[in-house]
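One chain comes next, on its own, written as structure tokens: the form predicted alone.
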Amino acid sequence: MSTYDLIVIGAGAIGSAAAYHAARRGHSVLLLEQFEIDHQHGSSHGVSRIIRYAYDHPHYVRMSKVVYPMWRALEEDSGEQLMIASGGIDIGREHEPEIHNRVISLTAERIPFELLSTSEVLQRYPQFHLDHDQVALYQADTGVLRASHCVRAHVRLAEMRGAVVREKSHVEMISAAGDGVAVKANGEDYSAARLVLAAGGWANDLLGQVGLSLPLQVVRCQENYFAPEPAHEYEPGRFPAFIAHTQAEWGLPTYGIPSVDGSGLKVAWHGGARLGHPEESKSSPDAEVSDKARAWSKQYLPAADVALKSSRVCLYTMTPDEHFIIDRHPQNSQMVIGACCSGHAFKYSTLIGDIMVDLAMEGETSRDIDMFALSRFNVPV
């Protein structure tokens, strides 16, 4: 039986980060992934994710203050660009909560921003045509993370520091073993002092073996990429990342990311169809979802009303309050759970991974994670 200081289950954004930070601290690490590294079945694969300060809750703004330098440090460690500056806007109506609460949070944390009128948005970003009563909250530090590059950098650097990575390694069993843990994957037995579980939508499949079921809802989402012309007008520097709080008219918030590495303009919905289990998601995209994204673009980005370039399916794993779960198992404290991520944790993944290593190896963390505690849910154990 192979023995480690830490076993990490799941090599997506959170698990890969935990493996990296643990190996960087000198711990022996086993990283188990049921699919291949950077697979397309979960939540972490892809060209791009938004990184931002503009949140309606000040705690996330404070987390952003911590995580921006961490991504820059990872860039230096990896030798590649992972974060691209773009600027970003939140679109909505000034006195509605989506904008008003962001103004309060950013002001409280002394993060600079601008409120742009419809005409000011048109002057700065002529690609947009907003409604006359809409405004845009502009924050210059908003940017884009090259998602798959981030995951692969975490894994590669963990391996360079001695972590053992096992792809296509299906975890069949986890259990407490004294003060440590026992894991069986692909028929192989492993043991460790501590366990980090970052299995996304598959978390409850494993946690049920140790008497825990989390209130997680798996959601099938879809990324849609368009190819408006001229293409350079939709690249970072000329076009912002955006979140449009137009759910009253369209059912869900819409978000967009400028074209990165030739991807095309990304326009997608923050949410989608609920699933009972990740395996229920079919891999082929829905034309109806893409058509809806195109219709939204026709209204607000008229020049982007072009044929679809590509689309792909991904998953969200939602908590009831859309905040993360970062905590130790209430009965087996040697097990740490990262049950994110409600569609917005990728930007914090390198920080969350580090926090999970704190909890696993030190038993506590200096970071404020009270709002991510399991105790806020009536979780049967």
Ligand SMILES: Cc1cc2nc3c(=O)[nH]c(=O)nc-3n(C[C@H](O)[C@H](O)[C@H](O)COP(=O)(O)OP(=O)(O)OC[C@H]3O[C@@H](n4cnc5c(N)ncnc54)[C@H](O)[C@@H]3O)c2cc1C
The other form holds:
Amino acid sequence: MSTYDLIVIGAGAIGSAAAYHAARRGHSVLLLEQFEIDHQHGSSHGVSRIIRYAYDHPHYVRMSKVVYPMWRALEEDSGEQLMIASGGIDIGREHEPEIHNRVISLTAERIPFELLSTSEVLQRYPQFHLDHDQVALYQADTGVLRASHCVRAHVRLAEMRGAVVREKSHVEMISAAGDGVAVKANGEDYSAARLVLAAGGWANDLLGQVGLSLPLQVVRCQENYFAPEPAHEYEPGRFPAFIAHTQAEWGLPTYGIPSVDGSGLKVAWHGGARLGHPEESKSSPDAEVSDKARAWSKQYLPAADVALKSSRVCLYTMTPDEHFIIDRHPQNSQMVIGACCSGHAFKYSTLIGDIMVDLAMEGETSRDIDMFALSRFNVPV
Ligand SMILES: Cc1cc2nc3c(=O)[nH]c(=O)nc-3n(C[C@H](O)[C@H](O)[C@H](O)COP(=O)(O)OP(=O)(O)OC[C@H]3O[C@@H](n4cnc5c(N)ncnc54)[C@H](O)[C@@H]3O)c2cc1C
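With the form predicted alone done, generate the form predicted in complex with the ligand in the same format.
Following is the full complex, with the preceding chain placed first.
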């Protein structure tokens, strides 16, 4: 049986980051992934994710202060550009909580921002045609992470530091074994001192074996890419990442990311159909969802009312309060759980991975993670 300091289950954004940070600290690491690295069935694959300070809760603004330098350090370590500056806007109405609370949290954390009127938006970003009573909260540091590159960089750099990476290795069993853990994947037995479980929407399949059931809801989302002309007007530098808090009219918030590496402009819904299990997610995109994204663009980004270039299905794993879960198993503290997606964890993945390694290997972390404790839910153990 092979033995390690740490076994990480799941090579999505979170697990790949945990493997990287553990290997970097000199631990022997085994990373087990049921599909290939950077596969399309989970939450972490793709061209782009938004990174931003502009949050309605100051705790996330504080986390952003920590995570931007960590991504820059990873860029240095990997020798590739992972983060692209774009600037970002939140579209909404000034008195509504989505804008008002961002103003409060950014102000409290001394992060500069501007509130732009409809006409100021039109001047700076003529691609947008907002309603007369809408404003845009502009924050210059908002950017785009090249998602698949980030995951691959974490995995590659972990391997370079000695981590063992097993793809197509489905974990069937986890259990506590004394102070350590036993894991079975594809019929092979492994053991380790500690376990990081970063299995995204599949987390409860394994947690049930160690007496835990988390209140997670898997949601099928869809990214839609359009290619408005002229193309350069929709690239970073000319076009911001945006979140439009227009859910009162459209059912869900809309977000968009400028065209990166020739992807086309992404326009997508923050949310989607609820699923019982990730396996229920059919991989083919839904035309109704992309048609609705195009209809949204017709109203607010008229030049983006063009035929769909491509679309792709992706999963969110939501907690009831949409905050992350980063904690140790209540009875088996050698197991650390990161079930934290809720549709906004990518930007923090390199930090969350590092925190999970703190918890697993040191038993504690200096980072403030009270907000992400399991105990806030009435979890049956
Ligand atoms: C369309 C979309 C847009 C998003 N936009 C943003 C954004 O702009 N900004 C942002 O910050 N966040 C964004 N997010 C959220 C972010 O991408 C996720 O929070 C993050 O990727 C979650 O990563 P994860 O590692 O927890 O999950 P996953 O990527 O799902 O990884 C879990 C991994 O565990 C593996 N696994 C599960 N069970 C087993 C098993 N038994 N054995 C072996 N392996 C197993 C899975 O195969 C998978 O690879 C977005 C998400 C989506 C889907």
